Structures are given as C-alpha cells and as structure tokens.
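Listed next as structure tokens is one chain, alone, in the form predicted on its own.
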Amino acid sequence: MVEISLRAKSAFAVLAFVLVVLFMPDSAPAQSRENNFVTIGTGSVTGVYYPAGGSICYLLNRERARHAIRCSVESSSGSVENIKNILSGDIDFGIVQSDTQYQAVNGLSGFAASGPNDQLRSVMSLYYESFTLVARTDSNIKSLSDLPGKRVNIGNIGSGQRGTMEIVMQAMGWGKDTFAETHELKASDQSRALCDGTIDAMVYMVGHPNASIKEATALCDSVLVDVGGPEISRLVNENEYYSPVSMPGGMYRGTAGETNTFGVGATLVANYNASEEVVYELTKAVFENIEIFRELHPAFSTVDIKKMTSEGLSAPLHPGALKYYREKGFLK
C-alpha cells in the first residue's frame, strides 16, 4: 500500500514537473528579466533539487495571468554552482544546502578565497536531505569507516554532495588518497558506475526517496549504509545546521531496517537585489499551495510549514519573504 502510494506520488510529480517543462523556456535570459521571467537553479535532474525548483515554478506558474511572473528551472552541478550563478547574475533564485549557505554567508571552506558574503538572501527552508552512503554488497562496506581503500565517488565539484563530503573527510583525517580509487561523477552518472562495478560507493546528500538510489538498488545488490561513529557525532554537535537523521527500511531494495546517518535542509535563496515582488508571489505561491506542494513529489510530504521561514537560513530573509511572512502573522 506504502509503494502504490509513493508511485502514485512520484507519477503526479512527474506529470506536474512535465507541464512546467512544456509551457516555458529552460532558461530566462538576464535582459528578460525586467518582463519578470526568473530562474530557479537546481541540480541533477535525477536528483530532487531539480523536481523542487519544478514545483515552485509550477506553482507560481499558475497565477501568471494574475502577477505576470515566468518561472523556469536550469539543472546545474548543485548548491555551489547554484549561489555562485546568483551572486554572479546569472540565475534569479537557487536551491542549496544549509551547510552551503551558511559557507557562502561566512567565508567558509570553498568560500573561503572570497571571503563573507552579504548579498545572499534566504526565502525559504524546504525539505530535509540525508546524507546518503550507497555500497555494492560485495565490497564489505558496512559503516564509514570502511572506505579507505574502496574505490568512491566523492561528487562532482560544485555539489553539495562534494562540499558535505569534503567536511566528513576532514573530520575523519581523510585525503584523496585515503581511497583505493577518487571518482567525481555526477549525481546521474553515480549509480550506474556503481552497478558496473567502478567503485565500490558513493554518497549523496538528498532527499528520500530518491530515483537515483532507486536506480543503484535496482540494478544491483547494493545497500545504505550507516554514517556514525564518533567523528561524525563531533562534526554534527558542533555545527548547528546538521541534524542526526534516520531514514526507515524497506524505502530501497536490498536495505529492510532503518539507516542512521546526519542532514541538512534544503533552502530557497535569492540574490539581495532579486525583485522584492517577485520573490513576495513565490513565497505566497508556496505557502498557499503548501498542501500541493507536499504532492508533489514523496519528499516533500513532511514540509513543515512552521519551520520553512527559519530552519537552517543562514543568510538574512529577503524583504519579499519577509513581507509574506509579516502579512500571514510567522514572523513579527
């Protein structure tokens, strides 16, 4: 019953995200953006960045005829690249991890060379990520600790998944060299790599359920391991905007009992000079559709309404967030 509604899930999503697709351009254009034509940065399209930036389009799509606002997506190597294109100009909005925007707004690991940031602007908190540890079964890989001298996809410069990565190794005295074999695949090219044996694990930090998991667990005996041990329950005490997290059995193929691991959240964020309307609709696009959103795909159907105008927002909230946010009594 659980799947056939998880199926049922992902099918509206899919057919949500579809005709956002089909009914706008891929990207907007910088000079279109004075008719209000705005760009939400995702991530790898099999990942759920990409479907989340879908569905805020979708819903703020639905009221054009009202604010004459264009929404559309732009997949990209995830939460790095993604505040670098709004800095730059490049994209209106982006979806980044907590851990990420909270680096970008203090100079912090590879934001370290430019040093604090005041421009970003937070608008939302949407759904948790888990930071996901996917090996072949044949490689005894049974916890973290067992990945020195396996061959391991680390993520692609420019991910989440990579900076997160990056911090764990840190803190457990890891270098590249650490590994047998140092992979930088895509989040889309990672599971097929696994299943044809050219590494042994990978990690990945998103949402559950997630089709690129799905994908590793189906064409191959591979399971989720847990992320534990007393580096990580140190890396986690000491920065606020990590979580513990346990994700329940049977979601994968091959993985039957609960997974324990950390997280972050996932968050909407906007240049400070972003269009104080515009980034006003959108956030009323989603607060007054929440129900809709939660629909929209399995990851989303926990969103905690109360939680999305604080949770893990490092930077300061745009005044078009904040003004919605006044409006409706969230904030004071």
The other form holds:
Amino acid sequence: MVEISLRAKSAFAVLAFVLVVLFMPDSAPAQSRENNFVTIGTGSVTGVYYPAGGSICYLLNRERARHAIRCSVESSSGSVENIKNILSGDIDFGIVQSDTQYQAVNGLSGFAASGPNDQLRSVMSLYYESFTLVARTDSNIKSLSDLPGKRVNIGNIGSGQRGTMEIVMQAMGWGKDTFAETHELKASDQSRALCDGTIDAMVYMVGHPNASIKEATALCDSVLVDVGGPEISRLVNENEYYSPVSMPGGMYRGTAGETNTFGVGATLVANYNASEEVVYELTKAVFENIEIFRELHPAFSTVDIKKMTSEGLSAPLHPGALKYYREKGFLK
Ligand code: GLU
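Form predicted in complex with ligand GLU, following the form predicted on its own:
Whole complex next, starting from this chain.
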C-alpha cells in the first residue's frame, strides 16, 4: 500500500518557482567544449511531470560550468508521446508512467503495432502517481461503477491516463458507448471543462497534490472518488507495476476523507543511444541533491533512493545510470 504524505505547500508556488528557474538567464561561463543540450519530455504544465522535469534540469544545470550540459523541459501530452518522441530521437529523456514503460518495452496496448522495443532505457524511478477520478458533486458519482451513462473525459491520445483508462475500461467490460459522452481533453483543459459543466467526471494519473486537481476542486464543487472493486483488485494483483494507493483526506477542497485507488510509478527513461556522460551527470545531480529535490515539490517529499534505483523500471538501465549506481554501491 502506498501512502501519500501531505505537506502544507502550494503546488502553485512550486510551479512558479520552476518556471522562474527554467527561464533564468544563462550565467554559466563560456566553455571550451560545445554546450551539450538535452531535453526532458514532461506533461501538461498543471501536472507534476512538468515541475519534475524542471527540478531535474535545475539540479543538472547548477553544475553547468563543470560539465557543459544544458537541460531544458518540453511540455507534452504525457507518457505515450514522450516514449514516441524518445524513440524517434526528438528528445533525450522523458518522464513516463511505469505501466506505459512496461507496455512500450513489451509491445503491448498502445505499442502493440510496433512490437517489443529494445531501444528504451530506464534511468530512475521518481515518485508515485494515483489514478485520480474527480467528479462534480451534482453528478452523483460515488464510485467507479457509477460512471456508465455519464459524460467522462477519458484523456487525450498520447497521455498516460488515456492508456490506463483504456485498461480500466477493458477490465470493467466497458466501451466508449458505455458513457453518455466521451471527451478526449488534454489534462490542462479538463478541470475547467468539469467546472463549466461540459463533463461530469475526469481521470488523471498524477502525483499529489497538484495544480490541476486543485483547480478542479477550487473552481466548483467536485470530489475525489474511490476507484476499486473486484476488477480493479484483479488488475492490481496481476500487474506488478500497479499498486493500491490510499490518498489522505484534506489535500483538496471537498474531499475530507481518504480516497482509495491504485497507482503507478513516475519514471525517467532515455534512448539507448543517449550519451553515457549526460545520463551519468543527470543521475548524479538528482541523487547527490536528493534533499533539495524532495523540497522542490510536495509530490517528491517521500522519494526514496533505494526505490528510485529499482521500482517500476522494466526497461534495462541506461549504462550512464548504471555506472553511477554501481559507483555508489546502490547496485552490484
Ligand atoms: N501521468 C500523466 C501522463 O503520463 C502525466 C502526469 C503529469 O503530468 O504529472 O500522461
């Protein structure tokens, strides 16, 4: 069981901090070596991938005078798009859900057409994400099984929540026609759609607390809904990258009690041909500054070094990460 701890910090303040850091003027001295630019594919700006990528770049860029690597983030649709962009060589790193990583490596679900993939490499595991179902209070949705007949945002193509929602729908024996309407809105648009009455419920696989769910619960009366039942228990039991999650109450307006659902790990991946030096330096920057990293967003406050080197990493470790983990004795 994953317990999400809560810190009295505003995700909005953290996002503002990350934005400032990202657009800080380049103060590194001129280099004899060419600057080595790397990009991390993230998610919507109101999610947690975007500040996670920003935090990693911040820690890496602090040492730019020594290693001449310059890191920046790109917002994206999420996990599936990040993996596709890594494999096509458009970006160097991406943050992806552990279920999406597993599916990409094994050629399953959204990756069935391209078959198993041996080019993806894992770098580290970051924090936990919860499959979060938010419903308008006036929609009378009290559990996952109340969704049939409602207007539901199932997530945009390319997002991780869309991939997981399709798996949930399959497990429940649902199709798109189970709902009165299905919408494919981006994560950044769904909170407003919920509150202006376009949809009754939205799903988001995301770390907590975050700006998007704060928006959905602050702008109108909405609640976090339990996602459970025999089908979900089976899904969690049969797939090691899923785990039951219990989210404490009081994180968002309107949800005072605990919310029980399931979740995945948010993981960092790269292409096999990403530079060993860059991956090594990035890994080192995060691990050697883990205390700072934990402070950069409330969703990172409980990250654990041991779990970061092992959990949810189905792609082989990138040699740059492996080198650092061996050096530190984290791995043999
Ligand atoms: N898990 C979501 C996805 O893969 C992104 C969550 C976030 O941006 O924090 O699409």
